[in-house]
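In structure tokens, one chain follows: the form predicted alone.
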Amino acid sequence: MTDKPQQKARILIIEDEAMIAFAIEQTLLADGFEIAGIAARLPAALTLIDGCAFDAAILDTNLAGVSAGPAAAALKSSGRPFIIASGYPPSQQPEVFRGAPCIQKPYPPKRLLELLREILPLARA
């Protein structure tokens, strides 16, 4: 017995930096997950939200020097679970990230996948 997703679970990732938005991408594809689309600038994040399918998503809060709160916003409105990855701890961030799964960067990729399937249920309920 397995502990992957049965299905394949699609997934957003909105990361502005490339090699790390590549590396999660990897671990994800790695670990039988599929890429609903990636996103480093906030116009392109939002438009994935609102047009593309997938179970959850992957939100750094700072792109590129901009706040990704827009995009926690939409998420939380689209009622899709998301986990924030983010070099600032939960305590310094605005209000709009709070209630969702928060890991700091650096973090273990094992450790993100356990996240993910503790969100997943969350999609499909």
Given for the second form:
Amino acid sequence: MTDKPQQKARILIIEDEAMIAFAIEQTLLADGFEIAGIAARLPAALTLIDGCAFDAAILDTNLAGVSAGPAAAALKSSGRPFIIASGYPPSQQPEVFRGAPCIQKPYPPKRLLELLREILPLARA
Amino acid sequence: MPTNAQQTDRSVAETEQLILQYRHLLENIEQGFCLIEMTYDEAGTANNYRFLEANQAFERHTGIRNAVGKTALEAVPDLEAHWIETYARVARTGASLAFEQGSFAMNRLFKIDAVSIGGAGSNRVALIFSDVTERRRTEQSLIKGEERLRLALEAGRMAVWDWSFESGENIWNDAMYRMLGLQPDTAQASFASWMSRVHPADLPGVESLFSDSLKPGGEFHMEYRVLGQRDEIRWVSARGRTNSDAVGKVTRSYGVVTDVTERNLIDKDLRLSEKRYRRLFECAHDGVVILDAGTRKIIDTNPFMTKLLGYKHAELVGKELYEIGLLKDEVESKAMIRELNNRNQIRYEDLPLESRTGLHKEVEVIANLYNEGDRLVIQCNIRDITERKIAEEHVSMLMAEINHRAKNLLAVVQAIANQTAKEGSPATFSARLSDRIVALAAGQDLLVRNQWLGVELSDLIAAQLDHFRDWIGTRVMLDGPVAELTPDAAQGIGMALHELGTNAAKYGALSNETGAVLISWKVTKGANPKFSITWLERGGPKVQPPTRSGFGQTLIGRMAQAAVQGTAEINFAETGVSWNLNAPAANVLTKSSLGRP
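The structure above corresponds to the form predicted alone; please provide the structure of the form predicted in complex with its partner chain.
Below: every chain and molecule of the assembly, starting with the one above.
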């Protein structure tokens, strides 16, 4: 890991389960990413998408019983890449979440990091 | 007999007069008359006879015209030989003969008196005869008719009575005795013995109806019970009439009685069966539609069907299935009939149906083809499965939700495992991880028991401090109002309590013989109520603040904060650890708990 252009990349975590958000955070920090913010509810997520500096996001599809669809739409229109991390298989997810790479919970932390590296250069190109 | 002398004494004129009188008589009698003369062959055997005279009636009785002068074989070429032989015998012997004889050649039956004229050895015979063919036929048919009537009465087990009031004679046939459980040779045919066998409950009715019928033109018709053979109760149907004379006096009552027990039983069974299936049809919670397989039009529908579709019965009858929104079009309708002809039964699942008001229904249809008398009909049972579909969708949604929750939970376990692995030695990892998973599971248990709606805080504390349950009320004191936590708050607060308890048992107030823990919580009143919970240890060993922040600290601090969007503080005072969590009550308590006074 000598040359990692995305080392400084700032990641927004949108996840209602504190424990999982914490685990993601620990995983990302350990790999040299920066945390742009953590949102556990939809309003907070929309605020952060609109207001904070981030390069990519990790999005849970369900935030305390509320669909994260509006957050997905906001991310799409912001032009920044994101990963869907959900307990639902992609086939059961609403249309609004299609198109983004999807990782199904529970997942190996390594896989999340790989996916992030895949989407980040595209965002910077 | 007159003597020859007397005969000669009579005048020729008188004799001629007498002959004329007899001739006139013979000429005009009802019967046929003829005088024949036998003819013989060379050997002296009679071979024919000739008609010498014949009266007016002769032709009517024989069908032979202008017989006089003809021989019998000229008049009737294939006349049977026995006629000639018989008359020859009469002529030869002089003995008269009365007999009945048929002739196939003439297709007639005759009753004949053959009288020799001139005594023995004469060759002349007088025949007085009648064609009795018709009379015999009538008699024959009368006998046959009587036989038929008897057979009919017996076959129909018809009993007959005939009671003459003039002679007092009451005549019954054998069936009448048997029907009343009586023996023809011992019982008396009488009105009294009849009534003695009528069922007591029906007796007044029978007596009154019968006596009412005893008037000119009176009739009697009634079904009632009698005691039959071996006193078995039988239903009979009696039908009678009354004759009367010119002055209106009743002279006779007669009629027939039939046993209708079996018929009544069948009728009763039919009525019951009809009632039962009618009720099934009327009350079924399935729609039933009966179609004529030939015209494909609806013959009948049950009330549920009209309810299901919102059309009146009369609006449905005469329509085709596609006209009531069941099948798409006539093509599909015809296809169904074709298929039914091949298979007799079809089952359609998930057929969409639209009611009159446009309400969409999911239905399941089972169609059967069968013969109803002389026509083929199709019976369609239509089951509204809208509710079932909704339930199925609900189950499917729940399964997806369970799947989601399970995976989320596994992700949480994974996170806990990863973080637990970072602290302490590998030797203690398994035990610490197990403890934390048990703590997580304790909260889940309570949630499931309460349909995932919420967890009562005191229950949560008891579950998380299960190791110390014997000390609850003594060394572990609880103090706070009834409060139901949301699933998220329960998980965050539960995990924090578990870590606090573990630490207290290892290093704090529960690690010695005397220390105690006070857990207190409260909810403030007002427009934006606040929830706070405090863990306070006293009486434990002197507290040493931890040198580094492990995952346990994260659970007590950050995780608890995140779960309720609040603030957590931990204080390592020498006298004892204290922990405090504050959050808007709306983030902690369920809606029903918030609404509680």
